[in-house]
Amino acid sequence: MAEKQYINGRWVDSHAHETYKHRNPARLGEVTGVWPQGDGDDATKAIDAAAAAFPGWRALPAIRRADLMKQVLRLIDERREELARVITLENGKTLADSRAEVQSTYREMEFQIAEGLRVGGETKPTAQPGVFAYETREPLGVVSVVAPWNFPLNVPGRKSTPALMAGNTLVFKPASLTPGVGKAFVDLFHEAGFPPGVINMVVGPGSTVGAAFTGSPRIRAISFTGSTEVGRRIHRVASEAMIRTQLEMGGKNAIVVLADADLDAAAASAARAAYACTGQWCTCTSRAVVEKPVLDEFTERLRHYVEQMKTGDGADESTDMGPLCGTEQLETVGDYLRVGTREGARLLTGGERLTGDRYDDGCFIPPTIFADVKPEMRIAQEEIFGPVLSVMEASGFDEAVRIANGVPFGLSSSVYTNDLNRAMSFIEQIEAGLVHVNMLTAYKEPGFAFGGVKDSGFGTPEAGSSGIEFFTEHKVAYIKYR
């Protein structure tokens, strides 16, 4: 029997009739569940039923919708270790990985939380005397958050936390891959006791869930994570429509070593941020731009972490790497392999399925480098999000950066060098949202902006001050008193 949509506070049957079976990522015999292939009556359904809500759940006072948030905040703090397994279940990343998911899952709401409590407005002196004037913030309406599989907690919670407590209502659309975790995610809402309708999860393809709810007039924002062509034709129908869109997209993010770094830790920063989640961030490391004269001192450093570590079924807890999540993106990052070698890159470790009887009925590729690689390989300019980091060669520090800066991509990027001027220098040059000196490129913290530039973000950034900013809408109050 087949899952169920969760509409106006229920889990119902889905209106369509086509359904799908998710597999184990690292034993795709093992059926987890079988969920509905939603349509857009469903997801009409659950407009309507946040459309509806909306008006109440806008009334209940921000510290009231506080109270039921921290409900939820107790729930993942009870259940942190069953939602864990289900995302290494659904998703095949290590269970450290994914408990380190369900930690930043609870400091990123925490976060948000406070910060719908903060949410005021101005007031500015006026020419005309006898008259006050203020400026505050309001909710939109219904808005939709279309989530990833790669974080498939964190980034629904990171994304639906400020949106429901700036006083909105909410249609959650989670990624085919990790439904279950969706379930998950919403079961802490109904049993938190949220109302009827204010948060709603549909799931289905994007052609006709995601395409019912960008094309709908009723939803006046979307919150989108995932690759850059989706979130391109999202915005190209959204903006037809005069629908706010928040995108975070792809990432081709590198790591500048300089020859005064420490080399041991950029090349421990650099194994551990390209095969995180078996290099399916989008803040992961894809690429590794070297100074001439400690390349092979660095690559040799690299390869030697990088041949430590295990592949395996992420819920082994010995396991240091998992599958890669589905037939899709083993079929893709093979392709990649394959050009890699073509483009005349240099294979150093992995770069083969694994095969054999642990290995033939999952999606286990293992950790690959490769060497020699030139800027212009599509190896270099393509997001690939599978665990391949290239290694690339730089004269010097203008150099690198022009290398690092040479994608379409802007999202995420990290120098190692003991030098304060070219530590600031890089800063200032390189062209990413998030950039970090002697530290992982996926490093985050909830309090800050989160997005790239160029190809990897459009919009107010999630995350930080600006996660509830993109929910909410300015209104200005003038009032004659004598």
Ligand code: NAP
Second form
Amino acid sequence: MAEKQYINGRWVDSHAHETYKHRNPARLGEVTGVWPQGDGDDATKAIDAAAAAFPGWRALPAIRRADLMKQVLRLIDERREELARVITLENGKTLADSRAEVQSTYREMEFQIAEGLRVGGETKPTAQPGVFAYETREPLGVVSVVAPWNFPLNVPGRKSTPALMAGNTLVFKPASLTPGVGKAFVDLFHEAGFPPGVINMVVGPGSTVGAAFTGSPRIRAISFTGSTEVGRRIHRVASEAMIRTQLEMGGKNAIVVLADADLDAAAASAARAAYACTGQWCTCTSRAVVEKPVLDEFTERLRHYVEQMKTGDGADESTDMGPLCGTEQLETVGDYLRVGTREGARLLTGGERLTGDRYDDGCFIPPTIFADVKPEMRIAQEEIFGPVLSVMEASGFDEAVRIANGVPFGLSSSVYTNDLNRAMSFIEQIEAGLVHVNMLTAYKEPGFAFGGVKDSGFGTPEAGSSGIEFFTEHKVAYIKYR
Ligand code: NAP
Ligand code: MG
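Okay, that's the form predicted on its own, but what's the structure of the form predicted in complex with the ligand?
The next block holds the full complex; its first chain is the one shown before.
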């Protein structure tokens, strides 16, 4: 029996008869669930339910919506370990990273609930005596959330909370690689007692369910996280129908290490942010651009950290890095390893699929470092989305910034230096939505916006105060009272 879809407050069978098996990426022989290949009819039913639920949900005072959302938070708190284990089972990341994801989901939702209570407007003196005017925010209607597999709990939580707090109802499609996390997420709302239709989930392929959730004129806004290629396609279709989009897409994030930097801190930071979630965070470090005088020493320290890392099943507490999320990822990353060698980069460590007892049945590639990488190489330009770090030499600050900016992406970045002038110049010049000084490229906080520039992001960013901004529209009222 296949798992079900969540439509109008109930778990129901998919309209589609086709199913697929999800497999644990650490042990492909282990089937973790059988899921429906949902179709356009499932999607239509979900949109119908969300549309029918909208008038009631928008009429509910925000404080009452917050009461329900706080029940969701309570359930997350009670189920931390259970949620972390589903994330590891489907995504492969280490339990430590899954637990951190549960915690960041909790914090981001908590912040967005509070923001949802502050949605208001403003008033200004008018040009007419006896006329009062104010500007307020209203919900849009039915919105859709299309999520990736790399943060299967955090991304739905971060997107859905502001959408719902603002009074919208929603349809949600989890990634096909993490349907069980999607189910666990929606269960929280079900058990919290959300009215039927306020949140609906359909599992199924991007090409059918995803397309229906992003192409229907009944959808008012789409919040998508995934690849730049799919984001671009969604935006093309959505713009025809005047549907607003919030697109969080790929990255090719650089850490720039200047000659005066604390090299050990820089190496530890690169080692952590390059291989967390097996290089499958959108904010992972994938390039280290290093000033020439410290290149060798930085590289040695980096190698030292990386060679200590233990690759294995994420569910084993002693594992530092888990498998890639599925066989498609394994193939893509494997291809890039060959591309890097062919392009003439020097392999320092890793570089080949792991084999042997513990590894044969899983999607394991070890943490890999390429040195002598040139800015024009494909491994320096394209998002690999795997545990591969490219180390590149820069002759000085200006060249380092040029290299860092010389890619189509612009999500995150970091500079390691103790020189205030160079740190501030880096912040001014870097083309990225997030910039750090002496910190991980992956660091973020719920109170601040999260989003990229160039091919990494489009539309009002998530999180912070802009999270809710995206899901509302303005209305201005003019009132003549005298
Ligand atoms: P993807 O193929 O773009 O998929 C993302 C989501 O879109 C999935 O739910 C997918 O469904 C769905 N989808 C696929 N084709 C679609 C279509 N034609 N119409 C509507 N929806 C469609 O991305 P991915 O390979 O799963 O995820 C990795 C990418 O996400 C990386 O590029 C990474 O950088 C990016 N990412 C970015 C951020 C950020 O915040 N900037 C965060 C995390 C990940 P299926 O699963 O059914 O294919
Ligand atoms: Mg894909």
